[in-house]
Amino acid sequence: MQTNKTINETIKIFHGPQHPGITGNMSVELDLAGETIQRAKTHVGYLHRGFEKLVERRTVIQAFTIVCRICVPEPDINEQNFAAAVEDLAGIEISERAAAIRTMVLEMARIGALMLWMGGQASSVGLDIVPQWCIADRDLILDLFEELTGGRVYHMYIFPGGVRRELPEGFLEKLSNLCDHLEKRMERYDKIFFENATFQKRAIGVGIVDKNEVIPNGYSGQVLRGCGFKHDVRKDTPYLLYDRLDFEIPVRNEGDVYARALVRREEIRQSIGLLRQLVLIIPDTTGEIMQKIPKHRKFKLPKKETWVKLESGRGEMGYYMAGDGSEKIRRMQVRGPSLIHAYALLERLLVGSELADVAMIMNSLGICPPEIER
C-alpha cells in the first residue's frame, strides 16, 4: 500500500564532487524538503595532495615546483607568496624590474581566473554561450603565459630571486593589443550576461551574507566588498608595484550573488587598466630579473618566521613559512579564503535556498578545494 510522503520528510543527496557545477573535488551534502534545502554539509577530502608536507620534505628549490597547483586557476599567486616567503627569510631583495614583471603576471592570472569564474557562474544558470566565450579569451591570455613562461596553465616562472626570463621581443605590444580586444568583449559581457533578465532574476537578493558577519568571519574578497567594505590587499597593504598604480576598490552594497558578479565584473576592467599602466612602466624599470641565489643543496633558511599576502582573484591569501637552519622549510601553512567560504559561510546560506540555487551561490563565494585540502 503506498503512503503519500509530506512536505516535512527530507531527502538526502551529494552534490558533486562529480557534478559539474561543482568549483572543483568537492561534496555539499545536502537534507531537502522538496526543493527547498534544510541542512548542508561541505566535504572535502577527495584530492588527498598534502602540498605543505609535500613542501616541507623538499628544498626551498624542489618545493618552488609544488606550490602552484594549490589552486589551478590562478597558479601564479601561490608562486609569488612561495617567493615572497623565501625572500624574506632569506634576505633576499628583488629588482624593480623583476617586481614590475610580476605584477604584470599576478593580474594578467587574475583576469584569466575572473573568466573562469565567469563562464562558471553563467553555466550555473543555463547560459552556456558564456563559459565558451570565456574560455576562448583566456586562452588568449594562457597564450602570452605560454610565450613568457613556456607553461599554458602551470608557469613556474615567479621564482625566489626574481623571475625566469625575460620578456619577449614585442610581447608588451601584444599585451597592449589583448587589453584592447578585452575590453571590447567586455561590452558584450555585460549584454550577454550580467544585464541578463535571467541572470537577474536567478541572483539578485540570493545567497545574502550579512554584514555584520562579515569581519567576524573573516570573509575576504568579492564577499567583503560585496558587503560594502573597501578592502583588498593590494591597495591597504601593497606589495611589489601596487604602489605605484593608479586604481580604486570596487564594491557594492547589497551582498548577494549578483552583487558579487557586478564587483568581479569591475575587477577584470580594473586589472586591464593596471596592466595598460604596467606597459608604459616596465620599459622604464631597472634592475636585473634575477638576484644571485644559492645553489640548490646550499639555499638554506635561517631560523626565522615569516607571514606574507596578498590579493588573489578570490580574496586573501598568506602563507606562514618557518625556516630552521637547513635546506629545508621546517613548516609551511597556507591560508586562503576557500576554507571559510566553503564552511561557516557557504553551509549557512545554503539553508532555506532552492537546489537550483546551489551551484550559483557556491561559484559567487570563489572556492578553490585544492586550498582547503592542502
The other form holds:
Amino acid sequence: MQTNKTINETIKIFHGPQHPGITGNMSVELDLAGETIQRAKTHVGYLHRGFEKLVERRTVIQAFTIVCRICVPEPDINEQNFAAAVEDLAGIEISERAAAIRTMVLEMARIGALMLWMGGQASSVGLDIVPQWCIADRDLILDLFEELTGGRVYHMYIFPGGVRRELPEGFLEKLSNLCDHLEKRMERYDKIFFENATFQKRAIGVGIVDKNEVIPNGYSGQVLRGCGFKHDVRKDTPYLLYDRLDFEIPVRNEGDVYARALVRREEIRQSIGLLRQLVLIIPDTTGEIMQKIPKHRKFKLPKKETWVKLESGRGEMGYYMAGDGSEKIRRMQVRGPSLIHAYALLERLLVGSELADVAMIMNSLGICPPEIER
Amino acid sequence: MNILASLQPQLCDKFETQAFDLKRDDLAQVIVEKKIWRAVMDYLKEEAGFVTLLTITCTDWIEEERFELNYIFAHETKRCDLMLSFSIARDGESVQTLTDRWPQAEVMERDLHEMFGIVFEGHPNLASFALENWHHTPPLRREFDTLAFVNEHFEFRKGREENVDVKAEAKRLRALKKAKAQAEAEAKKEKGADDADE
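Form predicted on its own already given; the form predicted together with the partner chain follows:
Time for the whole complex; same chain goes first.
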C-alpha cells in the first residue's frame, strides 16, 4: 500500500506543444500534486528551423530574406537588428529619413505585437471577446503595412543601407487617423480587459518575479519594468531616432502578471504618442532612403565581430554577427528575451502555482519559441 | 566619463589582455587567453559592474582550427555591453561552466554543447536542447554540410506522374511559339506578294 501512495503523490502532465494555452510550439512538463505544480521543465525542439545554419550558406542579401521569419508577431525587429549588424560591420551610415521611417515601422510593429499579446492574455483567463477585437484592430495596422511594404505579416522592408521604398502618398495621414482610432479603442480595452474584475482577480499577486534576480539573470522588457526597474534599450542606448523623441518608460513595482499587463497597456499608449511625433517629424527629414550598397555577389563583410540590440515588444533582442572577409556571414546568433524567460524564469515561477495559471503566466512573460530554437 | 573608456586602462593594467577593442560607445571587446578568462570575468562581475550575462556565442574558425567563445555581459546601468572572447581548440578542449554564477548559463551551454560539441565542465545536465536523438556531427560546426546530410538521409519526392519536366516543357513551348511566329510571317509575306501581284 505504501508504494501505491508514493506513486500517486504526483502526476506528470505535458502542457503543450498542442495546447490552446501555450504561446507557439513548446511544452512544459509539469509534476502536479493535486492542482499545485511541484516541478516544471521547459522543452523546445518542435519548431527548430536552423536559421543560424541557413544563414551561413547564403550571401548577405539572401540571408536577409530569412531573418524576418524568426518572429511572426513582430518580424521587423529582426530586420532592424540584421540591418544594423551588417551596417556596423560594413561601415554603412543610413540617412536621417531612413532612420525615421525605420523608427515608425518598429513602433507600428510594436503596437501590433502588443495587440496580439493582449488577445492571448485575455483568452488565457477566458475573456474571449478581447482577442477578436485585438485581431481586428491589429489588422488595421497590417493594412498600413501592406500599403507601405506590400506584405502584411513579413515585410522585408528594413534593408541594410536604409529602407526599400518611399512612403506612399497620404500614408502619414492614414497613420495619424489610425492613431486616433487606436487611442479611442484603448479606452474600451481598459473597460473590457484591464479593469475587468475577472482578470484582476486572476492576475493580481500571481507569478511574482523575485526582484533580486532580475538584473543579474538578464530578464528584460515588461518583466524588468513590472518589477520597478526603469530600463528600456530605447532610452539606455538610443538607436535610430529615439534620442530625439519624447516618451516615458512605464514602471510598476508589484512584479506580478497584472503589473506586466499594465506596463504593456501604457507602452501601447507611449507607442501611439511616438507615432504621432513621427508623423510630424518625417516630412522634414532629409537624405536618400537607401544608401549605395555593393552588388549582391560583391557585398562582402570584413573579418570583424559585432553585437547589436534593440527593445522589442517582449524585451531586449540582440544579434551577434561575425564576418570573415567573404560574401557570406560567418556566424549570426540571435538572442531573444524568450530564451531566458522560458527557462531560467518560467521554470521557477511555475513552481507552487496552480495548473490553471500556467497559460496566463506564460503569456505574461511574452515567450516566443522561434526565438529560443533559432 | 564613458564606462568602457575608463575600464580599458584598469583592465589592461591588471590582466594580460591580448586586445581591448572599443567598437562603439556602448560596446567593447576584450580578447584574453583561456587560462585567465575566469579571473577576468570575476573582476568584471565583482568590481567593474558587468553583472548580467546576456548570452554566450561561439564562432567556428575552422581554417585556424579554433572556436572563439564570446561571453557578452551587460553593465548594471544597462548603458554598455562587453564581449569577453577567448579561443579554444576545436576538438577535445573543455570549458568551465558558468552555471554556478548565472542560472541562465545552463540553457546557453546546453545549446552550445549540442550545436558545436563543446563540453562544459561542471554543468549539471548537458542534455539535448532543440534536437532529438542526434548522433551526427554537431550541426553548427563548419564541417557539417547540410546539403550532403539531406541527400544522404532523405529522398526527394518525385512528384505527380503527370508532372512535366519544366525545362523541357519551356523549351518545347518556345520552339512552338517560334514556329508559329515564323509561319505567320511567311503567310503575311505570301499574302503581301499576292496583293502586289493583283
